[in-house]
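Next up is one chain by itself, shown in structure tokens, the form predicted on its own.
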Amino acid sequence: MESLIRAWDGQSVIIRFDRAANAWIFIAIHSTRLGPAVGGTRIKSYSNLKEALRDAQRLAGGMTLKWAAANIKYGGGKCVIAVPPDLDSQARTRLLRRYGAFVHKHNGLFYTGPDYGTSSEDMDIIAEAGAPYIFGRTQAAGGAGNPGPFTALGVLTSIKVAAERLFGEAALAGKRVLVQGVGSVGRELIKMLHEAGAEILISDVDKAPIEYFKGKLGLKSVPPNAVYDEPCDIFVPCAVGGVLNKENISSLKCQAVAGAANNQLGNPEDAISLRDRAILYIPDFIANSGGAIAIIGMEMSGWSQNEAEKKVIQTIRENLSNIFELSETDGCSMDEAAFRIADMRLTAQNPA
């Protein structure tokens, strides 16, 4: 673990070991540039411990990205808590309430709210001793709930866009649509996908909401090691990490990829494998900003529900519009395209 820390672009990371519950506290500051860190809280177990810190940096970064991409004044943060698989209900829920004070404890250098493995339900839990750091909460605790249905709107006006690039309208009707991962985003996604006419394909490795979709909307699904191989319009990745690389790019049927998973390229040189097959690439961290976007101007500057879903349309076409037009200027992929951008905001004396 020491050589991931000394080798990684962040500020610090703060490190506990949970005795109680058996698991390991990672809290990944990567930037403060413009303001105090702020993501999720991500609970999932791990094979290693160099695995849930190389997450928790990876997400960190990320986060740092998509504030300054959309021109919100937060700094890059994520948490990773490495839990056995055998961790208990009542274990987990004391394990929130000690993790609550040990956000509290650091006064405002980490801000957390809900992220996979992790629900709205969990940051009450949480707030109970995190207060005032924690976001996301339920609506009955104050809060603005679950980002979800935002990170989805973000994600469909991405597709939209990519649709518009590539067909020259957004109208999704008959488009022939692949959601790999039907976790919270993907479901949501999934429901607005149908109601815009979209031909839906779904995959994951969990048999329960492919069943669902299939007997509520009879959707298609397409076997997990078969999704490169499947042809499709819009290819919308929505699980883990990591998923396309120089192994399986060269495999896919796809005119675009957008979706709502973090880091979804193996490495930077895989956006430029992509332009070089004409594969439209919406990077990760502007088309799933949705609910960062939603739940921080709900909460922090008292939002409705219909100006941040107009918000969050409005950040992220204007977002993709001065990609595509850096990308088409300089011949650079959207991936360094969005980066230099968001670098620019990063390192400008006084951002926008």
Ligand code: PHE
Second form
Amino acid sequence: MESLIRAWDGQSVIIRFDRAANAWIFIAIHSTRLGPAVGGTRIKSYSNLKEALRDAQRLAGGMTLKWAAANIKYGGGKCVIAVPPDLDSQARTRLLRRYGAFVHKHNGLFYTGPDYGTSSEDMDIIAEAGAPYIFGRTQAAGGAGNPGPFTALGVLTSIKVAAERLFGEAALAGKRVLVQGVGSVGRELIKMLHEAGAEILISDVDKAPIEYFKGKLGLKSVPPNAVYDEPCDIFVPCAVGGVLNKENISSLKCQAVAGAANNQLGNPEDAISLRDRAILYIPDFIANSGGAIAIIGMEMSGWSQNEAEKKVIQTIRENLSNIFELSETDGCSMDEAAFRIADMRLTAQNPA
Ligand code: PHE
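Now show me the form predicted in complex with the named molecule; what you just gave was the form predicted on its own.
Next comes the full complex, this chain leading.
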């Protein structure tokens, strides 16, 4: 773990062992150049702690880019809580309370919100001691609620932009779209894609959401290990990160990748492999920025839901058109172009 921390390009890592829950808390502060570090809290079981730390670090880096690209004056951070797989719900609740107090103790160095493995209801519990540093509480508790539908709207926008580039129109009727991961974002996205008339394929390691959508919408499913070989127009990763790598990119049978998962590429060269295969890649930290944009706007600037939706669509469309332009004029990959645009916003700021 020491070498991971030393080699990281971020600012600091706060580590706490919560003995009562046998859980490890990693708060990775990647950059506070634009403002306080803000990022979700992920709760997951990991096979080892290095993996959890690395996840926190990479996700925090992604948040720096996400805020910069969205022109929101926050820095990048993320919290990963690595829990034992058998943590019961009462012990989990007590852990959330202690975690809230821990976030509060840092006086606004780090603000947090929902992420993989946490909900708005969890944010309500964390906020008991963690307020005012907690975003995305339920509406009943005064927050803006679940970011999932807004993230899904941003992904839908990205898919439409990809369709415009590939097929000359945003219409998704009859387009074959493969959604990997039917969680809080995936299921909202599936409903939107269904309304748009897309032919939807779904995949998840968990059987329950697959059965639900088979029954409800008659959707077909693809086994988790077969998603990278399944012919489709657009592949939509909405599960955990690091799903694409050199090997599976070479077997992909899609024309575009646009999804909600953070850190979709195992490493930056994968963006070049995708480009070489003429697969259009919508950079993850652009495609999945909708939830963060909407929740912050509603809670900090008083946007209505309708305003938030408009802003999500507008921000993502503008960013993507700038990214297309830069990648065409400079011949760089979509990921590189997105990174450069975010980096320009970061370095344009006067150092504090
Ligand atoms: N999980 C969100 C993301 O990855 C983070 C977030 C949500 C931050 C809501 C603030 C508010 O973008």
